[in-house]
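Only one chain is shown below, in structure tokens, and it's the form predicted on its own.
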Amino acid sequence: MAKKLSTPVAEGVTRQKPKGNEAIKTRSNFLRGTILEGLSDLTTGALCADDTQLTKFHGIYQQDDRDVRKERRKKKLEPAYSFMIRVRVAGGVCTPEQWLDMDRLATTHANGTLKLTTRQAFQFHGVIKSNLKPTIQEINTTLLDTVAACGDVNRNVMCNPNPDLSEVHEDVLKVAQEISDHLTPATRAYHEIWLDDGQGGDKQKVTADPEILEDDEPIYGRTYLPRKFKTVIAVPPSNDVDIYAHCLGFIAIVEADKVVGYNITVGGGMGMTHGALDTFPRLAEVMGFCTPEQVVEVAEQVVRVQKEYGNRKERKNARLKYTIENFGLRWFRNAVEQRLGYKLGKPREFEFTHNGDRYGWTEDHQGNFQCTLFIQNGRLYDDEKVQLLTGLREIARIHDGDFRLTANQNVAIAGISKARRPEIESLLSQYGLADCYKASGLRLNSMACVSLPTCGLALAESERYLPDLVGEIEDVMAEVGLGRDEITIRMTGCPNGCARPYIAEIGLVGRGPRKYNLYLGGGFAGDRLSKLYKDSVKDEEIAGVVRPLLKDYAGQRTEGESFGNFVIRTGWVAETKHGREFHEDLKDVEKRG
């Protein structure tokens, strides 16, 4: 157990009367609000404004179809409301039975597609209000849940789904699950609202600790965290979880095929606000080292320090990255160590070489196989070319291993025995999935957020547009002789950065309808921020804007040089060494135009 020590004093921290989201949390009675009453109101497809903030803690976002918003307004109809439900999958691992249940719910309760997220979770889109409670209850019977998939709490904990040393996966997955369980909110609100106080049948994934009082949150308290909190575990040399983009990270240190401990990273985050120079993406920093046995208590104390010192006055500056930016890493480490009652160790050496997935077939240490499939932007559906939903459904019916969602929106079919492999290969071929991972290096390293038509923050297209843009840039790459070269490209419809565009070698961020800010120079291993190259580029101009850069790269790169390294070395953009240096004077950007 962590020792209770005196709280460190941080200059500038003040206690204020809560307002905005802080006031909503304070008066919510530990995330209950009036959600139950709102669900029973059949006169509208929506919930009230305060409850739409609280349902995020339950893994639910209220949305509406923006494609038909104007038409419905003209007809004096309310927006076409529906809900997105996010299912937590700690470490991204689920059973074939769970996969089949997610598939079934996607086709019966949602919009007929299943979404794999950038944080190893499932998402259902298009769930109407009357189907919310039945959907949550059915998710619970699968031994999965949606609690804390969103909101101002620790969200789905990620870990590397396919480490080069496959024997360590069980260890890092166990740690991810332990962190997830320990930092799950203790309130019974989820049980009362969605599971009828937990009386949902024989199978129950989310259960309440009888020693915890009904209105008690031992870690989060009444106001929870100032902002969302994200935790990941990486296994070098793969940085597929993009550890530097997250609040808290653990880098596995492996010796003699065994995890001996973890380097701890803190203070990463992607989101910013256009025009607000006091907001910026930031890379996490290595804070120290801990043993496997210390991971969970380290995670708790990092969360506790952020709960107390995070900015609750300005929500846009409330993430852990700003807490560390304001108070400094040394102060933050001291605050965590005081609560732990011991010093963290000196960080160990490690190296990341990439942040992409290992596609195709690999063999693990037990002689079983894993096949990682490319799922463009994480959207599973059937069309005339490929039957993703049906193919994976048929595979799940015979598969005796597991499925692993990746942080790049893809899926790995893992634990395939030698005897079962021919059957799965046949099904992959039958449903058009056999060659899905043989696309260009650009496409295989592409990623987009959902954006329009459902995200209320979206300023421009993302998921629906990036595949076509990648095709245009592929043509340019073929023209200049780059062929299948790997370049990371990511797109988001707004500056929140859900697809982590600010660490991509080519990043596109929605600025307005059909306009994007173009960023260049991120690290191929996700270890460097990019820099704004051109502001408000029209969508039809993007391929033309990157053409001279790609041509120069094809002719002038050194052996093994990544595109992100090249554009910095040759002066196309300056290196961003720290988040606060991310915003470049727009006059310099305008000169390039």
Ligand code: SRM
Contents of the next structure:
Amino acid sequence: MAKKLSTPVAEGVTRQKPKGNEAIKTRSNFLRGTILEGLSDLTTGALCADDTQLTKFHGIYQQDDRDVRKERRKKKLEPAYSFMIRVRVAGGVCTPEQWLDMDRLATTHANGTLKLTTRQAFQFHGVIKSNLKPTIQEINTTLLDTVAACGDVNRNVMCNPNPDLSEVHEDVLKVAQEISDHLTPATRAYHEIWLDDGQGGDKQKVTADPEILEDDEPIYGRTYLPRKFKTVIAVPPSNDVDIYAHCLGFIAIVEADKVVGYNITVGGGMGMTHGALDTFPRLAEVMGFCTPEQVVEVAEQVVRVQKEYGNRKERKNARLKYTIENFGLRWFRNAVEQRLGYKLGKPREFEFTHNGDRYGWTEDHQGNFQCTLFIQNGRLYDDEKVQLLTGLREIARIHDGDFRLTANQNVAIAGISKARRPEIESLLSQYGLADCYKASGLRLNSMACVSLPTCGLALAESERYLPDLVGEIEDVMAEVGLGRDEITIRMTGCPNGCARPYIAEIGLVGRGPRKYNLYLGGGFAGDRLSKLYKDSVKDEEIAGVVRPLLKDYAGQRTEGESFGNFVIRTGWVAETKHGREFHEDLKDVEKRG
Ligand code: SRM
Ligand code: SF4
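Switch from the form predicted on its own, shown above, to the form predicted in complex with the ligand and output its structure.
Now the full complex is given, and it begins with the chain already shown.
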């Protein structure tokens, strides 16, 4: 039985009249707002402001095409509104049938591209208002959903797509799905608005628990969480889910090919605001150990403590990372343990060696094969050079295993039998997909967020620019003798950090049009934050700025030394040991000009 917490609620943290998003949630009637009415208003392609906050909880973001914003304003037209829809895929695993449905919707209802995200989800861009409901219904028919893909709730639960191809994957995937189901909001708003209250046929995925009284939200309550919440499971030695960047994480401890339990991590996050020193990226810390049976209740209690103590006054400081920063890890663990009614175990030993994907062909424990493809920035499309959508569609038509989305925006075709492999190999060659995993070590470890033209928060290009920049840096690397060495490079169009740039060895973060802050020294295993090296570097100057560092690295590195470790050892940047230190040494940056 949980005891009452001894620590008082911090002044002003929870008991206050709701404002802003808190007020919108409170008066939304469990996420309904006036979305239904807004959908039937044909005089505009948009929804009203409050509803655009609520649709996020349903996996939907209102956006406008920023490439034509000015031109439309001049013509006195409303912005070119459309919506982004994010589809949850717990653990990133989907069937060939589901793949085919996503592929079809991308062309019939969206902008002809399918986006694989940094959190193992699908995204559709460019869905117009009248197509929203049909799209959500079709997603539901294929037994996927968009509930809680965004919003102030627990989002898509990630897990390692391929832990050395062992049976362990089945265990961790099951746990990821259990956490996901348990923490899905219970409101029937989603069913009412998008699925006509679940009357759409016998293949309905989203069902409400009959035990839950109408509109009762047992875990979240009426105001849900103070801010978004993210959960992941990692299986060492791979940290491909970037566990330290997430609110809550479980590190599988494997003994004799069995998961004996999980180390629990809390308090990671990337987002910050330029110039606001009280916002910073922070790495999660290990809080304790639990058995596989305890994982779901631990997740629930972590969510409940954050619900109660997270900052509801200031959204910029509302993530779990700031709650832990404010109250301390020890206090937080006690709060969770009091609610659990038992103590968490002592963390076990583990080691992460990398956070990238393992590309190409590998054999699994059942003698089947898996082929992991590099999908540049997670964007699937067809053009004259490659036919990514068509190629994967043709593969999905004959594939009898599954597809696994990775946290690095890539996809693995998994469970390919020996007999089927030649057919798949020939399709990969036919559609230019075989080249995907033969790129340089820099490109294979590169990642960019969506940014322009759809993201309303973008300050600079990202997805549309990083591929060219990688080409320029590849040339520099070849020139200084680094060739195909692996270095992680990540870019985002603003400081929110959607491609987790602050744990990359080279991080580029949009500062303004064609200008980026350059961060260096992140850990190759995603286990160390970087440090600002140069502020507001112009796009055309970036390759030149990193050239002397790469040259130095080529000549001076020790055996097996990663670029991130090298720039710290040789003093190019100071080490960031904690998120609180992220903004330190800014004077060094000024000195560098
Ligand atoms: Fe993100 C907001 C795209 C992963 C931190 N993110 C956005 C929005 C929805 C912009 C908005 O609020 O209007 C972007 C939509 C762009 C578009 O057109 O699609 C957006 N985020 C993405 C995706 C699609 C990037 C990608 O290229 O893959 C990723 C979708 C993941 C998913 O499937 O759920 C994505 N976002 C992340 C990550 C990485 C992660 O979670 O591993 C982070 C950093 C980790 C973290 O949460 O701290 C991240 N996104 C943010 C933030 C900053 C949050 C903060 O604490 O300050 C925002 C802005 C916000 O929430 O106010 C944001
Ligand atoms: Fe948009 Fe910024 Fe996220 Fe990039 S990092 S997708 S620009 S919010």
